[in-house]
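The chain below stands alone, shown as structure tokens; this is the form predicted on its own.
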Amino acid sequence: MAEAEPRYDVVVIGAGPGGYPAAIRAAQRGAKVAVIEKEKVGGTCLNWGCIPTKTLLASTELVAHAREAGSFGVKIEGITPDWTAIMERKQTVTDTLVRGILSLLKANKVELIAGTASLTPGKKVLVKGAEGDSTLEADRVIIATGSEPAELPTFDFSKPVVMTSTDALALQSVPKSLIIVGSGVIGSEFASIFSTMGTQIVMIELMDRMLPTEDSRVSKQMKSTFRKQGIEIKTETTVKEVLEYRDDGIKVEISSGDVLEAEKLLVSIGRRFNSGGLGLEDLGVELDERGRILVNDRMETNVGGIYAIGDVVGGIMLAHVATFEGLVAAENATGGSSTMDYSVVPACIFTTPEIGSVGLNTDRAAEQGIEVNVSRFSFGALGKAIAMGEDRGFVQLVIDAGTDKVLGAQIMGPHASDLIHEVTVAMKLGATAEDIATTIHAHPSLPEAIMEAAEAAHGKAIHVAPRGK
């Protein structure tokens, strides 16, 4: 007698950022969980993305504060980054936070199966691990199999000097020199760490401004701190053909005839949608042109019992997204209703400085016809931000002009990444710049600059010069 498939209320694909806290909900709620995993739970964000990324971010910045540690009186004398132990800590800090996320799936009773999996007819699941393959039963699945770097035709990707982000947090040395194609969020980030370690940067951007998708005050002001710093950035301007592979680097010439060369190349462009090989198609789940699968607010896709979360129903990309989109489709899959809201998502920016921002900027407030009132506030007027010697950049409040409410905050300045959340919990509430301007803020403290920016959409900022005098 053939034994039975296993049956399970709820089958996670994937145990990234949406993945896992997906299967850890559907538990909570009483269902029997199984998530799939072919590489390592965290994803992504916890392996090759996020974590890793702010890990070398913090010992980068620990870096740039020693060499400035003169300014505030304290002489330090031999400051010698050691690459090495720096990775060695970034691989520490991810390895930590897996175990995590292994115990909580297994104090939660999530059976965690390592393979890749792809759909059959009659709600089974194929798993094709390292042990034989195992088919198992499940009553709803949810997809959160995530992205992976976009690559471009030009770059031959099977040579070391080309890199995408996941290379770059490998590698062994830090390059002299390097080229980076795209100067969105991820090409942003390694240009703050790789230039604080000392490398030479150029940045080429197809758009005509760096961080295209940010308010365009805070890509002018980056460009400026970037150029600064020694990173070159071209706008307009693209990879023409690459002139030679070498094993000690790139020579590539550009849109405007330039010829540039480097120890490495990191191509930063985006990412693509893990959505192949999963049998979708002879199922009959709705994908896009570019693969993205589609579904509704309560995460369900077009066939009944079939969810998908996270990057691979493409929207705004972002772990803490895929994070609320997987409590969603956990919960719409074991009997409850829940639906997606993104009116209030914030995003960060860890460059240096950071950069937090939060619903409308002022670029899309005129494209959607919205008045609205501008108000800003800079760091340089902050006693604290003096005191911290972090004095650069502003916050800026996007007002509706006619019923005062906040519409959206653009933060460039000292952990801009957490000042964010006080404007999106003030959005989220439906609050004016009026109840932020008249909520007593800690004094000295950085958050008193968006409290100042809100004094100011009304004429009333104390540490605001009053405009012609």
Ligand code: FAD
Second form
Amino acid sequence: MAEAEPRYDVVVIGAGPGGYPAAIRAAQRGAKVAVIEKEKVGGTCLNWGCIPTKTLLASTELVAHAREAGSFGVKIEGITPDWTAIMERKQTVTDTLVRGILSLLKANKVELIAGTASLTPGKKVLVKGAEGDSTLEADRVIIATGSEPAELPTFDFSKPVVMTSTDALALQSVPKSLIIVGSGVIGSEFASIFSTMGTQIVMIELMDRMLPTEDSRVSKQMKSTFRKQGIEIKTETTVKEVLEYRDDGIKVEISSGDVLEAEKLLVSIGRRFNSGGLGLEDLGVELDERGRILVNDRMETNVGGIYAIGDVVGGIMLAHVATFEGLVAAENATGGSSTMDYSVVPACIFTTPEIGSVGLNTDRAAEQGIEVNVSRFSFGALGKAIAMGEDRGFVQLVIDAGTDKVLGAQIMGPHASDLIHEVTVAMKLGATAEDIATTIHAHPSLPEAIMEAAEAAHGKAIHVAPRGK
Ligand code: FAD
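For comparison with the form predicted on its own, provide the form predicted together with flavin-adenine dinucleotide (FAD).
So here's everything in the complex, that chain up top.
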């Protein structure tokens, strides 16, 4: 008699920040769960994205601070960043976190299966692993296969001088010069990392401003900050063609007709959805023309019992969004009833200085004809920021002109990625600017800038001179 295929209540495909929390939540709810991963648990976020970039930034920010130590009255001589040691630390951090996920999966009795999964009719999941193929039976499937760096046909990615973000995170040495194609979040974070390491950087951006999806004031100030850091940004520009690939560099012609040369070129123009090869077409799962899996607000596809979450469903492609979508899918796949709410999602950019944003920005408010009161406070007027020597940037609140409710915020400055969460919670609770302004904030602290911006909305900020005086 043939051996019965192992049966699970829930099978999750992909163990990134979407998949592994989904697997754990389903197990917490009493389901028998397997998660299938073809590379490393933690996915892009932990291995080739959020965590490695932030670990490198922690090192480069330390270098930048050490270089400024003299102005704090501290003499540090001979600051020598060691790229090999920096990369080793990055790997140690990543390995520690991977081990943590492995032990969490084990403690929650989630079976981790190594291999590449695809779906076959009749609720079967085929796994191609190093030790051969196997088939599982699944009552419910959660697809959490994520995304990969998008490539541009202009470039030959088989040449080592052309890099994706994944390649840039494996560089053995710091390039002397770097062309970055795309000035979005990922391109800008790499620009911050490598410019501190002394790399000469030129960024090429198709749109009329860097960080084109951010509030225009943030883009403008970031551009001027980057310029002061020596990063050149060419907007409304594309790479026309590659003139030469060499072992030690690349020569390209850009749309203005100028020729640029650099040791490396990084393409950071977005991500493509990992929905190919999963057998979805045969099962009738709907995708859009770009390969994004279509889901409803319960994270369920058009085929009952098959859910999809994270980058592979597009929308806001961030780790914390993938996690929340995973939890919603896991609850629905185990008899619960949960829906995804995207109304208050913070997003952070870990440049120097950082950017944090949530909700509506001033450009979207103008496009949508929403009448808003925009209120700002500069870190240049904040005691704590000046004491820290980090007084660049501002807090901007976007407030409903009629109800005084906070609809959004943009923060550029020290710890913006932490500060944005005060506004995030306030928005989630439906707070008004008055609510924030009348909440006592500790002094001296960075969140005081948020309180002052809220006070300024009603002309009550103590540290802002009244207009025209
Ligand atoms: P992924 O993390 O991509 O995980 C998918 C997993 O599925 C992978 O491990 C893959 O190996 C596996 N898989 C794919 N196909 C199969 C298959 N057929 N069978 C088995 N396994 C499969 N987001 C933030 O919120 N903050 C940040 O600071 C941030 N920084 C980033 C920096 C960079 C350089 C990059 C590239 C991304 C960054 N992101 C950041 C985005 C974040 O990494 C993604 O939004 C997040 O990883 C998406 O999670 P996911 O679980 O949907 O997919």
